[in-house]
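Single chain ahead, written as structure tokens, the form predicted alone.
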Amino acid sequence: MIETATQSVITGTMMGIIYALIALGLSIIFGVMNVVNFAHGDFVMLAMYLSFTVGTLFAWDAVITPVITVPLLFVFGLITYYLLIDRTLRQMYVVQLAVTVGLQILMRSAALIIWQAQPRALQYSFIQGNIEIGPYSILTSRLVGAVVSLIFIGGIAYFLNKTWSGKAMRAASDDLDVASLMGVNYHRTYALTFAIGAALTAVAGGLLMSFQQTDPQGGVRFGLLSWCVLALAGLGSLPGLIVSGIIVGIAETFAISFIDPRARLLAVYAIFILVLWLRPRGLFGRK
């Protein structure tokens, strides 16, 4: 029992860090733009399909495909912002909900048309395998995914704190009107924010495709998980996002190991509801 629990903590921690990377894109979009993007999980699904396509066409490993998919998702994010999101700014939430839910349905339908309904997976990754430490097994693909995710999360933290564009995004998040008076072009800042959020899903998609498959409905799971991680963390804390991702990852793996694989999201949502009840701002959110 103890060995199983420890193994679940190890696996859940590594998966949780990848979930934190997925939620990071959602966090900066919601935190800076105040836009509720219900299609975020489907950006991950699209990124995974693009990773599959690039890996198949060029015989590349999944972890290398972000070299192509990150620019593609960045451009797709820019196009989505200027065509759809920009028109909903400063409007009622119901308008944003309708637009992002419509985008969600459009992306799933396009995935069904292009890649069909059957799950897609890349056959081999050079980071497959295990690292055995006593009775415990560390999956290399999860370990590499966690390390790469931490690197990108650290990179985004540096970007937000040390670059002019990052500081402009933070200023727009705190007070858009004052930031505009100080010379921040909020249209360009918002476009960059949405594009970065979309590009981060390409990194996560490449990492995920190294050890699992995708299908047109996969966006539902990643969308719900990312919202749970964000709600647990609250806004304004990248370390909090990592901790919350780890909590979600461990809860998921414990449910798989000790309850039933079909109940993997049960524990996640139980924690989610409990935290919202006790700490509506999240565990690490700014006051």
The other form holds:
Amino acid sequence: MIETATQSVITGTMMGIIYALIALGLSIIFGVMNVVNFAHGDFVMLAMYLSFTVGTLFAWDAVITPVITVPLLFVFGLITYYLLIDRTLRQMYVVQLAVTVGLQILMRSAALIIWQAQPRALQYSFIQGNIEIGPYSILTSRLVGAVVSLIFIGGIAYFLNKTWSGKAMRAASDDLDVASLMGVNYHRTYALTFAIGAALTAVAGGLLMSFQQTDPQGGVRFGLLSWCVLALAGLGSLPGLIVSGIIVGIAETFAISFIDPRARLLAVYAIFILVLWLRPRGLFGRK
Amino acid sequence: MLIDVHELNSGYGKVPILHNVSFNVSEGEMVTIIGPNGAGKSTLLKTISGLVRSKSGSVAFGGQEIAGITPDQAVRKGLAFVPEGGRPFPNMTVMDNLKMGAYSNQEVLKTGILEEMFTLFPVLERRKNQYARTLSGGERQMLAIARGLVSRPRLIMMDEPSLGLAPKLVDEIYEKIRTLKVSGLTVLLVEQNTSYALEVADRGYVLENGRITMEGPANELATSDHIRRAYLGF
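Could the form predicted together with its partner chain be shown next, to go alongside the form predicted alone?
Entire complex below, previous chain first.
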């Protein structure tokens, strides 16, 4: 019992850090642009498929595929922004909602046509195997996933705080009109924000494909997961996002270990509802 | 003439606010636009800076037509705007707020402009690593003015720098504005606080119900019957 619980905490922590990386993309898009991207989970799904295709084509390990899928998702993010999102900015929320939900349906249908309905997975990669510590084991693929995710989250923190583009994004998030008075072209800043949010899902997609399969409906889970992590964390705190990711990851692993593997999303939903009910601004959020 | 506004009409949606507003500011001059609440003073500055789109009329800045320009282009032409309430970026540090002032002209940071700002506003240096949201009202206003100056603008427009400040702080802010004037900066100052504005400015315009109703040297306006009765409370 204790051992299962400890093992769940270990595995959940690793998964949770990857979830934090996925939620980071959603968080910067929502935080900077005030755009609710309902298709975010489907960007993860697309990233996983692209990772599958690249991995199959070049016989690459899944963890290396982001070298190609990150630029692909970045460009896909740019195109999505200019073609769809940019036109919805000064519109009512319901327009944004309709557009991103429509994008979600479009992406799922496209995935179904391109990759068919059966789940796709890559050959087991070189980061298979476990690290054994006493009675516990850490799956190497999860550990690599968590470490790479932390590196990218740290990289985004550096970008936001130290570069001109990052500062422009934070300024636009705080006060769009005043940011434009400083010379920020918000179309460009928003496009970059959206593209980075999309590119982050490509990193996560490669990491996930080293131990998971994907199917056209795979986006549902990641969309929900990232919303739950974001709701728990609130806006504006990267450490808060990591802690929230870990909480969600552990809750999910506990549900799998102690209830039923099919109950994993139940725990995520439960947290989501509890947070919205008890603390709508999240555990670490400002304002 | 640095800026020459001619028959400018502007408003929000179908609601007209400004009616054929004309005024000008010469290089090195400090001009104030005074008038009651709701006269359209803020709308005027927002229209010039591009935050509000003009309906008709012209804005010549440095001999170049800039009506209809977007705000990010306006600042690149050398037009800085300190909005009402200052509006520093709350979740950025004082230092990052100042650096954002140089976003349109990043090379300017190498000219020692930040040191100049810290000399003018010593409190900002003491607070430079604090988030702007932790500053007091007066400090926010000073940060906003400094942020506007960082780009080394040809013209700085200030929207009610005294708004919501205690009298002692208003004195302090106006002392800084006077220093800026002495340094030769061109300033367009919008104020409801008529006595302060007319004391520091070279010339003034009175904006009432979206129309310029009076203009003249600041000291003449300050002694005119209409201004004394309607704005100075004599």
